[in-house]
Amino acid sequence: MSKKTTWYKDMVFYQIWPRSFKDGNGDGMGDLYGVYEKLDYIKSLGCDGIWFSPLYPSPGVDCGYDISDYMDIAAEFGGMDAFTKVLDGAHERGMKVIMDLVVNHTSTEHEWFKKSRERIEPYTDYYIWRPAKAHGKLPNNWDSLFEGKAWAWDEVRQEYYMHLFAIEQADLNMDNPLVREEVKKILKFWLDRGVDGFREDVITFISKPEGLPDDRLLPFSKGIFMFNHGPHLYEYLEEFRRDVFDHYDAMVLAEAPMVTPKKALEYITEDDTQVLDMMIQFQTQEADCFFTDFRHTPFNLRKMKKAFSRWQDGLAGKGWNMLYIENHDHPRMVSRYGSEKYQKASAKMLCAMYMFQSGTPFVYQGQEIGMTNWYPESPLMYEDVQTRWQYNNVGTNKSDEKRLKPLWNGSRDSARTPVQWSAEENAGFTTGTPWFYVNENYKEINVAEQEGDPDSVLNFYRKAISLRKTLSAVRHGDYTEHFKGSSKLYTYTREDKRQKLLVVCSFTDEAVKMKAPADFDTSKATLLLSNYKENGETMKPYEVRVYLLNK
């Protein structure tokens, strides 16, 4: 019988990307000792859940998303004892902890892969192997999302293996029931240790079409519409739910590239067919790019509003939204949708913009102080495997300056610089030599300085999170977008039987007239939250106002 509840609907999660959060032992690498030091800080934000990006042993080709052992914690993060201490510490503070589950692929250093390439049973078919076609051609024309084509030749096995991401990330063969049993063992291992759920990395990629046919439609990213939402995906997710999750009170959050609200409801509709609790969509991250962050376009507010509203309206009364504006896979939001010139104002506005929508909000480390993008002088300073491949293989006929700018706009490393804790050396992240570059603006943007400033971005986040937890309209109310045609304002209301909330966000540094819906009289409402002390008829640059009418 299912133990399932919906505790996650009343929470705000904090995402930790371990390498860059806080170094607690002085070796330059973020670790669980540093996390333990900061548990009270996370709790002080109003966050009552933590999502850890991978903590498992890994060669680190994709910063932990190439896993070599699913049932341990990497020594560089403190090992299992440190994790247990953090898990217990979080639970003592009333906080939940979810892990990253990465089972579309493993590291090529995983024991399963080593035995599979040697054709040692039962591991022979744990991965997707294919012989070369005539004249040594690849098994099909699919592209990797990180590095070239989706196939790599293995000299030991004398066959190609599939890698939809880095060459060192070999795709598992989820059609093999033994592989699915391995996944269930992993899930049970962590749930039995007290973990409260999982964020499942690109889980919609785990079922590939029979025969692995060529992609004859797309000119780029070939195969992505073929291996996404494959023929057995629902069946496998249902199996994991039935055999594991139904026996635990755990949350399952699925990363789902290119998913639409309609497609999401095939998995998250809250009835007997539900196999997932929430899905991470990418559409709200695409208002300044095309298909990937590296194909940069001017920010388009209407595109952004349409994406948020599409998910708010599409899931209303049927499924539950996961809300976010930043994570480890995208550059910093202030630099993208906001303004570095108006860093403080735009960081606050972006916070309120998504924090009062329907769903469970996630805050990414450093987002709460308005951290910005990083602009290295050389492409050689980047660590990210995807960024390096882009530089080495795309636009190589252009000047160095023109090749570097897309990396500034698109690299995941912009969100992976160490968290800026103070104005001290290395931003207070470590007493040693940091594993990665610290953003040069850490002396102006850091936690310590903002702690003591009641008007800081940090304290604005605390106010916004506190408010969303006290307002019934945020938890239960209907969402309505207003003035959809505006290219400068994002305006929406949330309304239930008791309250009506109005959120007005300016996405411009120009003066723009404040405008409320005809049925919302701001003179009779309470201004709950704003990023400016004075609020007139004209909105200031990147101003936000949150009004409340009690019925």
Ligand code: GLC
Contents of the next structure:
Amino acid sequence: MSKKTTWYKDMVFYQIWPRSFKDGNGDGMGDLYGVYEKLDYIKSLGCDGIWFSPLYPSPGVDCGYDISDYMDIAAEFGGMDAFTKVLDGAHERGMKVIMDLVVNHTSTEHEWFKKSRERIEPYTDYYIWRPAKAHGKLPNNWDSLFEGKAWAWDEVRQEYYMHLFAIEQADLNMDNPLVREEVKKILKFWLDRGVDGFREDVITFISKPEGLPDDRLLPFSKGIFMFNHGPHLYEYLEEFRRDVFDHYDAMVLAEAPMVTPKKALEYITEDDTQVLDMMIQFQTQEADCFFTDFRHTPFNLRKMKKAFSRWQDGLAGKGWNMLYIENHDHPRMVSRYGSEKYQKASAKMLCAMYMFQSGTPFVYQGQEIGMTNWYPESPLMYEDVQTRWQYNNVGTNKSDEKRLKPLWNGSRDSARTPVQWSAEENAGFTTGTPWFYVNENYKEINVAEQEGDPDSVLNFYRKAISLRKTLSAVRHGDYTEHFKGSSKLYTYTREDKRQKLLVVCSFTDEAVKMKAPADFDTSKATLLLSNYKENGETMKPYEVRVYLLNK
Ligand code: GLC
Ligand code: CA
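Could you give the coordinates for the form predicted in complex with the ligand, as opposed to the form predicted on its own above?
Complete assembly follows, chain above in first position.
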């Protein structure tokens, strides 16, 4: 029997990164009181569900992805009472709620870690500990994805522990059955409280190869091919499914760096081998960078199109796509694949570009008003642990300006500034002092302004989402990309028995001739959606058109 949960296939999700969404109690930090105030707003977008980035107690080294207690909600976000209110409020509005499950690592402030470093049973082997080697050599040559090498020395235990992310994020030893029991306890705890599923953080990293061998392959980011999709990953996910998910109607979305469609199908094929519902792939994020956002390259439309089509074609009829263009880990799309000069047009085009593909779309807070990157004048203004490490350790011989640029293009903080609710002070995010900088363009780009404007990015999102839900070709249709060689237009069709939909997106500010595939007669079609009032023979800067032919 395949995993029985299917409700997510008709939905659009909204991602909340709680610190910057909305402050409800005036202390400058986003919280669940703020979320509660905005439930109707989220619903008004046409969204049916919310993914919460971590809400648990955490020292905040990685903005909540370093968890010190999995069974509670942080006081700064309003605690369990505020969460229950939000959960009930969402359910009353017919919306689902999924939580972030971060179990590749815990905070070093977690009780398990404190006991493990003291060798207090049963916690001794909860983490990946290794003794020192001769001549000060580390247990192996792997790199941390955030800062330095993947090992930190613990004075108390007199051993090294593994950290694939920040030093304060210690990797759990998932090979220990007791740790897997803890994971299942966490899952049940939240599912029994009514949560509808999980987004599983870097879940493909949880199984490390036996003996933790050195990486002899990669010059940088050593280790990633060794610990990604490790030997027992499938087995552990199957165990979670069998012991937990089979007993609930819950959705499981897995974050999967470097995954290909072929690899994804080992987990998400809809048959009795299925252990996950969807995977978050990274390939569609790599059209303007190499491997990480910090290695910036000019935007390459063909690379982007190839990535989207690879996933549309690769999963067709076998598995389900998770669709997104933004989240809390990547800079804003208008600034990357679109254009800040044509902010409004390109934000709308990017919306339609992915909204009519096959899968379940996710919208990241602020994306729906076309928020753009943040350009701090000093590197000291960055909060993100990964960004700070980059700044302090990469290219330190270069000028300040040369060192700041990659951060502008690559930092996760570019997409973590507070949501711009209005033109009031602090963008209406808080009545207090915001925990983080507000993007200076909030007077021009904000929700209040866009609510009243039928032509706004916000109302375009509403239209696109509601159209998506009424079109059978979007839910069931085949996907075909056209004019693959074009470096200016992205053109695709979606087709089922009843309808054929044509989506044409311009990724340039130059005028380009509008072109439809030979078998799609636009003169017989209805133009359902566009970001310009007049649509002629040439496509205007960042123009998008969505045509429908009923058969
Ligand atoms: C995931 C999260 C990211 C976090 C990292 C470590 O990639 O999305 O925000 O920093 O895992 O938990
Ligand atoms: Ca607050």
